[in-house]
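Next up: just one chain, as structure tokens, the form predicted alone.
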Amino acid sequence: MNIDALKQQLKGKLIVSCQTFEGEPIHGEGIVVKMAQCAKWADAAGIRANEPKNVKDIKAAVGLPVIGIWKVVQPGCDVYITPTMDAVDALVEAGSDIVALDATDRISHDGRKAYELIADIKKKYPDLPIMADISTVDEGINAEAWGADFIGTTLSGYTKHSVKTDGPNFELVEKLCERFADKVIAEGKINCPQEAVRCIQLGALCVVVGGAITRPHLTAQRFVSLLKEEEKNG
């Protein structure tokens, strides 16, 4: 699918991030596929998935566009979202429609800035849509200049140099949309439908929501925390 067709399919829609993590109660074989099937049932437009096997399994199960990532954690390095060409190769082989990577100013495992991998990917896979996960306006501008097709606000609040917020960084979304009207994917700390709608109103192409949908233990935790606070104040 070409970039224009992909944008048309995703415009104004929801992408569900289907991920599980070791040690959490929902972690287990086949869970992410069930998550993706739930997302498709709800008429989501796409999926974001971690690791090549999950990308492949989800593609086979639901047939929706998939943003593929591979979280590779290395000691002493903050860059872990698709940090190497090997990871990109595996995600392409698995059938990712879009490959997302850390495109911040942080130093990757090879001593280069994380965003420099974008140029390598474009050279090897010129037609592969790339989503740059960034944390600031400047990083978004830089990633687009390096060749990123989509700019995601995924890492806002997760880098030392970005603003920490309890919810979505609406200001970041708005400022990026002023520059890149059809390239911004809002992602990060979107906890309710109203926040997702607000991102679209600010000009985002589409929104990615993960934990609020696919990590029910965290959603339950928010309810419990607020009720405990109310009990304490009452």
Given for the second form:
Protein chains: 2
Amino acid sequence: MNIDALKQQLKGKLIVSCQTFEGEPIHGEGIVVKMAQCAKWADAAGIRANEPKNVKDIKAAVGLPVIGIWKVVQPGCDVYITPTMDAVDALVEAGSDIVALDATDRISHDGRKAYELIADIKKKYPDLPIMADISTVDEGINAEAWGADFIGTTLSGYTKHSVKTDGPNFELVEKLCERFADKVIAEGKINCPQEAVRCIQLGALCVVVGGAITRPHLTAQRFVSLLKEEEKNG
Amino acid sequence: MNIDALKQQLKGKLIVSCQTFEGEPIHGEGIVVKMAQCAKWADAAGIRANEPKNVKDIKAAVGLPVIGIWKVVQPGCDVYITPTMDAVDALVEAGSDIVALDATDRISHDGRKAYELIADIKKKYPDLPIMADISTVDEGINAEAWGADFIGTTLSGYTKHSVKTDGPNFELVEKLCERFADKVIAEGKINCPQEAVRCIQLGALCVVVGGAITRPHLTAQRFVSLLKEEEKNG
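Take the protein just shown as the form predicted alone and give its structure as the form predicted together with another copy of the chain.
Below: every chain and molecule of the assembly, starting with the one above.
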């Protein structure tokens, strides 16, 4: 799908991030596909998925556009979202409609800045839509200059140099939207429908929601935390 | 466990309703147990579960107190939450710590009013804690008079004669709490932690949250609905 058609399809819509990890209580065979089917059932416009196998399975099961990532953790390195060309190759092979990667200012697996991989991808796959996961306005501006088609606020609060917010970083969304009208994907800590709508009102192309929809243990924890706070103060 | 100990354990806490049904995208072998494990992980105080087999599996997996129900649908009858003594027997056998049933003013499988089953249960199982799922203040008062230990607002908005609310029926919670200080379990349409806390502030013993935690398709739908509304009006 070309980028304009993709943008048209995603505009104002919900993308559901469907991920589980070893050790999580909801983890298990076929769970991410079930999550994606839930998203499809609810008329979401797309899926964000981790690992080539899951991208492939989800594409086959629901047929929605998929933002593929591959979390590859390497000791001593903070960059883990699609950090290498090997990871990109596998995500393309699996059928990702968009590949997202860490495009922060941090040092990646190969000793270069994470965002430098964008140029390599654009050279190898000129037509592949790229989503740059960033944590600050400057990183967003930089990633766009390096050729990213979409700028995602995914990593706000998850790098040492970015602002920690309890909810979505609306200021970051707003500032990026002032520059790149139709390239901003709001992602990160969007916990309720009202917050998603706020991101769209600020100009975001679309929103990615993960935990609040697909990670029941984290949602339950938010309920328990607030109830405990009430017990202490109430 | 006796009722006072149970109340102590549940006071101010979260109970997670872990249910899936044939045809739902999240349905599948072992899913309700995974949901219960998510609740346990998050430090929830109890589980509400449907069907004896699930009660048993969940008790074995997480060891938390379980409110057992058995949804038995019969054509032409609106009452389906634990409508018969057979259902109660099976839930007791499965290890339910509390058995919940429809205690509304409606006609049940046997032609009697739904709440009349409370007296039969109390006779057969004098020590079994009973939760009466009701839809109005009058039904709550009545169910308590018939011997229910807990009054749940579960069915508010789901009977023809009760008020339809978008969120939790706070007024019902409040009015019941004025009468039965430590017997009210707030359940139904509690979609965010703030709503759960509000119920506790109104005097509820504890809260049951289901869909907002364990039904990703419904949560995704709430996001999609509000985004569509924004698209239409924005």
